[in-house]
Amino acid sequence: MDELIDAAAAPYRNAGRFPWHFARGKLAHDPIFAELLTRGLIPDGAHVLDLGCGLGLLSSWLTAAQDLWRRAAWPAAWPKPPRLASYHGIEWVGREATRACEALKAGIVTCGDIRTSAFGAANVVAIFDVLHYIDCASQDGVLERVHEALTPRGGLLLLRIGDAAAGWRFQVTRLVDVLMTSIRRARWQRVHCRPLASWLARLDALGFDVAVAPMSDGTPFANVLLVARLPAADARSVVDGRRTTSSNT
């Protein structure tokens, strides 16, 4: 695990000391990165769209994992890491997008607003701890556009949220998130949070089949990963927020 963290963080030296230290800390202490690999959640040959991607850590993490696999330095108990066919990150903060491109490669992350930026086609969309920074109507709009972006042959949305119904753990999650974001962006950040049941209802209305995975291991937070799959040749459509079945099924 330490070798993987070192390898994934190494490119960020090119962007400066802070990005490198941040990458190392995030990759080492945020459980989602290891969970993506140990659970084999991302398929081989994935075209990944990473919304609110920050420094593009997901790309560097998966690339480093593939390198370790090729060098036979991969943990025997872990499934083979996925090979990325493509990766595109969209990040609101221009400084973060610039650092990502300095560390990885030009154009891998673009600066833009996920509410309006073109998504293009993808078969895996990742949104980690991002949607609560926009209002609820905009959250719904992004999810609808994600549905459209995923390929007709089926796709996967990996959505991590804070469960607003999780009591004191959620309050800790929200406080730490707001403080850290305010420090990094030099302004107070308002958040718009929902209980888990609300997220599940919205994804169900869009036609996703959702599995829920706790994603706070080793932390005091109330984070949950929603593994939302859009069935192949998605026969279900959404009309006025209600899921219906197409007549050709």
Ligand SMILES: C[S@@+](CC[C@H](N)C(=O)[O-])C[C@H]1O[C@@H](n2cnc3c(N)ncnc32)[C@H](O)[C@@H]1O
Contents of the next structure:
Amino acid sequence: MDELIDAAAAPYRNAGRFPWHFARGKLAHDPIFAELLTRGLIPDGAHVLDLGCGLGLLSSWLTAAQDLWRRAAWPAAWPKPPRLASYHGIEWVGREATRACEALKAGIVTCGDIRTSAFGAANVVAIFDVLHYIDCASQDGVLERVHEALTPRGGLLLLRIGDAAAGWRFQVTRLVDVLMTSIRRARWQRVHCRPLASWLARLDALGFDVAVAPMSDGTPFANVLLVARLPAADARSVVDGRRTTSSNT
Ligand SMILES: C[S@@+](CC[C@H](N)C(=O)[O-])C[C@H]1O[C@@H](n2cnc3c(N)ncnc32)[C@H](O)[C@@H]1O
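Form predicted in complex with the ligand, following the form predicted on its own:
Full complex below, order starting with the chain above.
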């Protein structure tokens, strides 16, 4: 695990000391990165679209995992890591997008607003800790466009949210998030949080089959990973007449 964290953080040295330290800390302490691999959540040959990707850590993590696998340095108990067919990140803050490109590859992350940027084709969409920064109508708009991007071949949405119904753990999550983001941006950051049940209802209405995985191990937070699978369009119309197209949801 330490070798994987070091390898995934190493490219960020090219972007400066802060991005490198940040990458190491986040990869080591945020449980989602290891869970994606130990649960084998991302399929081989994935075309990944990472919305609100920050430094593009997911790309570096999966690439480093593949390298370790090829060098036979992979933990025997973990499933084979996925090979990335493509990765595209969209990030609002220009400085983060620039650092990601300096560290990883020119153009791998584009600076843009996920409310309006074109998504292109993908079969895996990752949105980790992002949607609460935009209002609820915009959240729904993004989810509808993710649904369109995954149609007609079907695919996977990995969406991590803070569960607004999770009591004091949610209050801690929100407080830390608002304080950290407001300090970094030098302006007060508003957030728009929803209870888990509301996210599930929204995804269900769009035709996703959703599994819920707590994603706060070792932290005081109320984060939940929604593993939302969208069957291919032709399979959907057979499986469930209620969910034939995005236009009737
Ligand atoms: C908490 S960070 C998570 C970064 C990344 N998903 C990760 O897990 O490492 C949230 C990111 O979402 C970005 N973001 C917020 N609103 C956005 C928007 N409307 N369009 C694109 N990115 C956005 C922020 O700039 C920030 O980098």
